[in-house]
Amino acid sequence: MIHFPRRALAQDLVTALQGKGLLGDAHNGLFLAAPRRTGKSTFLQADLQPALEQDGAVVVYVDLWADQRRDPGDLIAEAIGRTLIQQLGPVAKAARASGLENVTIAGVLKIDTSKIGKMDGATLTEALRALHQSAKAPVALIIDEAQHALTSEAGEAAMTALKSARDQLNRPGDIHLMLIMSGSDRDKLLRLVNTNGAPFYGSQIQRMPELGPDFIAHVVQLIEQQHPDLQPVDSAALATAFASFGHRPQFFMAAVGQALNPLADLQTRFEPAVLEAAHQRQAQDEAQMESEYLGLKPLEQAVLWRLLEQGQRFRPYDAEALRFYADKTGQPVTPPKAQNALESLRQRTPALVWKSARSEYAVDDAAMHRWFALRTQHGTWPPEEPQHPLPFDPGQF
């Protein structure tokens, strides 16, 4: 898939992270939310990371979804440790070769090279300070899918430690640690900032700008260069298709490529084929969610319904919730039964419900909220099993 560079946005964020912007508090932590598959991770790795490095920062990148079997706290610590080892380079290698456990950095700080990146070794603050001092440069820590840190106690502890590291390493006008947290679900990411007990209480969640007209213009230019016979390309039709794809470039570009494939043997313009593919994808996504919902047991449906309706206000076992479940299922529901239903929703593949280490719940895929809102708006909620007419047997009469 082609990469559409967003250098201006990346540079604006670098300026904000350095505390040089007139407004905002990105220097205290930048929290970016964007739906899945809309180009967030690509931007972080292909645009923001190079911009930070070009500006002189040492960048640590970790994706907490890369290995969901691992504890997110360990993933964060190990990413910092790997970068520190790379930065120390020959010094760390020589120390290990000679059997020394500690490397002295800047003549003061000692780091156990055998335990870098492990929670029982140097603290995250010590490791980040060591990285800053050894590199003689600011450190930028990018944590993709940061909300996943909240699913374990070690992950929560890592977030608290990063807040402490930020407070210790930074001073007004002198930023040594830049924190960038991204998430595909704004509601989950909010749990890092919106309560008194949240690690980054008071920070703001920013919605990452979606790819828009500039991206479409870039695609149109490429098409017209490679297929001069298609000029002028209907950019408005492609923009409509892109929006129908949920601004997801992977699906959009796949549809464009399929429509332009000589083997497709289109007899008309390619733009209508891309539009049709977008409508089909939208229908498939909605049909998949409907199928998953209808495949649930009645109590599981009621619990998921309540979660979709309440969002962050969801309390699974209070009296009002239990009355809701009873009303939808037609029978009394106890807290243990509701808990079993929640666990069943979490254990499905793919999971329908996400749980934090503090027993906070959210719908795993934020797209389901949009589906719920749309159906509610159109008066078609809840989904119902299709009614099939009984076969007519003349012999019965």
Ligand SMILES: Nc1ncnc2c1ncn2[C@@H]1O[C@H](COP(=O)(O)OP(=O)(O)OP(=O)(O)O)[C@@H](O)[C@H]1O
Second form
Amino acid sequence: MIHFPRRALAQDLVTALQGKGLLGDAHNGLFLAAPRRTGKSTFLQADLQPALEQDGAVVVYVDLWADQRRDPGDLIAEAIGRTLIQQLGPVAKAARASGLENVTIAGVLKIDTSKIGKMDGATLTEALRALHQSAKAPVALIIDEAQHALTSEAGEAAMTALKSARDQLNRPGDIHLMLIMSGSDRDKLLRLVNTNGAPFYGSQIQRMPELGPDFIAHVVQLIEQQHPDLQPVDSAALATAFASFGHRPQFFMAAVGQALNPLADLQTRFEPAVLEAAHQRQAQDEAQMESEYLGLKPLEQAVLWRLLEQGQRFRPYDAEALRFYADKTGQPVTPPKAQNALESLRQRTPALVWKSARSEYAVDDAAMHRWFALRTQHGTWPPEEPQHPLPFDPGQF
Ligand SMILES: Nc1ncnc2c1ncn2[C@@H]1O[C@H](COP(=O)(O)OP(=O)(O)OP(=O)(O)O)[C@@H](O)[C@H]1O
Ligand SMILES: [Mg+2]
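Cool, the form predicted alone is there; where's the form predicted together with this ligand?
Shown next: the complete complex, the earlier chain at its head.
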């Protein structure tokens, strides 16, 4: 698998995070959203992290989806603790080996690295301050799938603690803590920033740019190197296919690999085969959502429909919502009934609905919004069961 490096984008973000960009607010926290499988985690780890390190920062990376059974708050605290131990190196190891719980940093801070984030342990702010002081460098904390923090109270508390750490450690022009949060769903990330009570109220969510023409040019160059007989490769066709694959490199590269496979007995050019694979993928994704929708009970369908239609404005039990459900199902719907339907949408595997610790709801897979919008636009919403052929009526003859 090739990796296409995105150095320029990484460098731009590093500048913005340090508050050195003239405009923008990234020094207060950088919130990046991009759809699933478009390369967020790869970019954060393979491009942004090295760029930050190159610039002298100590980087903590944590993926809140790494283990969904663990509390997001614990995962964040542990990741900071791990980096802190690495930084403290021999001092910490010796202290731990001799049973000493506390490690003194720079002669000022005492910290028990096993208790960071716990109620009786060092607060996240202290831990981050300790990390900053022991590394003598700014700290960059990258939280991948950050929206997941909002699904537990401890996770939410960790976010509030990070906000407070940021405010304590940073001064204009003197940034000691950089926060980078990413997620696959803008709607969910918005809950971190959009209300007065949200931990990062005032910050903006940015769309992480998708891989674009330079990625395609890179792939084209590789193909032309390996298959000189295929020159010139039709890069416009590959760019169109990549867009149809939803800018997801994994599916795109798999299709390219398949089309170039010496065993694939290709009589014509390979580009149309890649385009065809992209269209099939799109059709498959839509068929999958359709069959999931059709497999739901009528009330579940109505609730999901309402959620898709209302987005952030969704209120599951207000009078208008109940009227909507009743209208779609042809039966009166009480709040407990609607609640059951919502719960079962959430408990399914894969889950169709996401819920925060404050009972805010969103569709689990943001790709559903696009599917809903397209179908509404084409007048094909809601999906319907395929028509069965009429039963044979012998009386007709
Ligand atoms: N710059 C790149 N060059 C080549 N391939 C890439 C690049 N970025 C991502 N990919 C490939 O795309 C796939 C998805 O990448 P990644 O896991 O980073 O995406 P993601 O947006 O974090 O996905 P998820 O929503 O599942 O967390 C991986 O197979 C990865 O190898
Ligand atoms: Mg990821």
